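Here's a solo chain for you in structure tokens, the form predicted alone.
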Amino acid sequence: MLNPRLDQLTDFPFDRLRTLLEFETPPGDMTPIDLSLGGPMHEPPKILAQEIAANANGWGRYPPMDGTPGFLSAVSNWLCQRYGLPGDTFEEAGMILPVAGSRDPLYMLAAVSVPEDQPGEKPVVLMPNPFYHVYEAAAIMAGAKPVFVPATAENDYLPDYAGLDQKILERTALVFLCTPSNPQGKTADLDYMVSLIKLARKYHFNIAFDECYSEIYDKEPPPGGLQACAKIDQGFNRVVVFNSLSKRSSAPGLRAGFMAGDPALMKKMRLVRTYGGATVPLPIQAASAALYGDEKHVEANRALYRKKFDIAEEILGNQFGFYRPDGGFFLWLDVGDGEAATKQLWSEAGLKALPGAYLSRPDDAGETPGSRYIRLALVHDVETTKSAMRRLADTLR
């Protein structure tokens, strides 16, 4: 017997993409370029390999679930400097925990947050629509009903959680917010985040601030969930933030980052991870500490992404609803029919995109907000990006 909730899960977006392109063949005279997957391809900083090698003796020891002193100190210092928090903010033990990337703990927070069904009512988890696919699966497997809140051009890609019916808010257990967002690259400002935190405290739900793209931005550094809490000055109650080195340091294979926030929630998260989570190996914690302690490589990384957005802007102009995202490394392009454009780009130009429909769900009117769009990840080098943008413009023009 299997958990019946599994039947509610849809196919993974990249499985759907493989099915869509199964009988399409890219041109033989073009080198294929995969822009569908958000896997950074910039060269990782040298300090990563140096720290792994210098701490190789740690592979022979079990790592602590709570994090090494060096890791915790580095993350605490980075958070305080990045968001203007007091230096003693994280003195209480357990407010920061190392994680093997942000996906697993984001998924686990739903299990911690969602209560048993109330008589006649099912708890709900709110998420933007379009959204990062893990949010939906986390809600379903925790026994909640996913509620998809529009995040479209009409509302500047920011879900209006406060505008939901009071009955929905009273049943809400958890809210997901990715800022800068995937796929639209929209940054929530501090006032938006403060209002959402106040709403959470009024209706007693938790917030997962997914900040894995926080250090890839075009102009202004995005505010963070803990920064918004500090503005309210009532502690981190109901808030957990998630950060990863995958994007910040071009190290997706490291599988390293942290979560931080509400001490009570963090205590529960630690308990769940003790039973079912992966601990971060000692050499990786050492490398993570070094990476969070160095901003030079992050600035260089950010500048490279800016250059690629310059290229996209120059070549695409105002086609396909192009706009420069606030942050992240995705283009979210209106091509009329995302699936049709994806097939055409692969078969005629050797470009692999991800249809926006695979990152969204139908609304009450039966319309899927991502169906007109494709998502492109500008993760390749500059010359490859130029080639990809020219092929795109020539093919879909």
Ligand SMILES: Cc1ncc(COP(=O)(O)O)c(C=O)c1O
Second form
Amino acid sequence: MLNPRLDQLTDFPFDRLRTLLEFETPPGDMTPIDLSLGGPMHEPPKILAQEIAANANGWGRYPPMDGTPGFLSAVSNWLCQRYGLPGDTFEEAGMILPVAGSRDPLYMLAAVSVPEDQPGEKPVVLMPNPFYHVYEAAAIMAGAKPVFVPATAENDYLPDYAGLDQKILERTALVFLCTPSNPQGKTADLDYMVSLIKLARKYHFNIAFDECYSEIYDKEPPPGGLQACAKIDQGFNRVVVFNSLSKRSSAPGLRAGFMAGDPALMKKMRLVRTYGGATVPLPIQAASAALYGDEKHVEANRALYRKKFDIAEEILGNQFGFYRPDGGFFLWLDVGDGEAATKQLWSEAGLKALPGAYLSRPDDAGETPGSRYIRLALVHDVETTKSAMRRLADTLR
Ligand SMILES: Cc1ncc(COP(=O)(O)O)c(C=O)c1O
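Taking the form predicted alone as the starting point, write out the structure of the form predicted together with this ligand.
And the full complex, kicking off with our chain again.
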């Protein structure tokens, strides 16, 4: 016997990509370049390995669920400095927890938020469309109905949650908002966030602010969910933010980050995590504290991404609807037919892209908002990126 909700899960985007390209072969004279995976490839800063080595005695102990004092104070200092919050904001125990990357706790917040069905009606989890694929699976496995809200060029890539039918909002248990977003690279401004928080409090749903790309930005540092809370009353009520060292410090293999926010909600997350969550090993917490305490490596990281967006801008110009995203490291290009372009790019140029259709779902009219697009991750070195952009422009002209 298996959980019937599993039947609603679609194949993982990268499995679909493998199937799409199964019978395509890249040209023999070109080194393939994989831009489909959003895995950071810049070198992590040296302090990471140094801190892990210096704290090696911690491998022999079970890590505490609540985070070490060093970890908690580094994250608290970083949050207060980054978002202009008072220094005592996180004094209450449990408002910050270490996480093994942000994916698992994002998934878990759905399990914590979604109530039982009301007679005949499933609770709802709202998410942008296109979206980071984990949100949909989290909603389904928690027993909710995922409702996909357009986040397209037509609405400046910001889902209009407030414009939804009141009946949907009344059934909503959780909303995901990714800022800067994957794949669109859109940053929500403070006014948008404040309105969303007010909406959540009016309709009694929780908000997951997925801020894993918060430090990879082009011009302005993106505002955060906790910063938006500070603009209004009721503390962090109904809000949890998720942050990660995967992108900030180019350390996706470290599996480290934090979640922070509403003390009542964090308490429930902690409870569930004590049964089924990964704790973060002591040497990793020590390295995380050092990484949140250092901005130099993050500035260098951002500069490298900017340089690659410069290259993309120079080579692509205004082709394929090119725009410079506010943040993140993806190009989101309108190529007319994302799946066809992905096949062509692989077979003619050895470039692996991800069709936008695999990151979105059909709307009520049967239109899949990402289907015209491809997503390209600018995670390689500068020279490889240059060569990839040239191949792209030559192939899809
Ligand atoms: C939008 C978004 N959220 C969360 C994650 C999870 O990242 P991690 O678990 O490495 O923190 C990713 C990773 O690619 C992502 O793109």
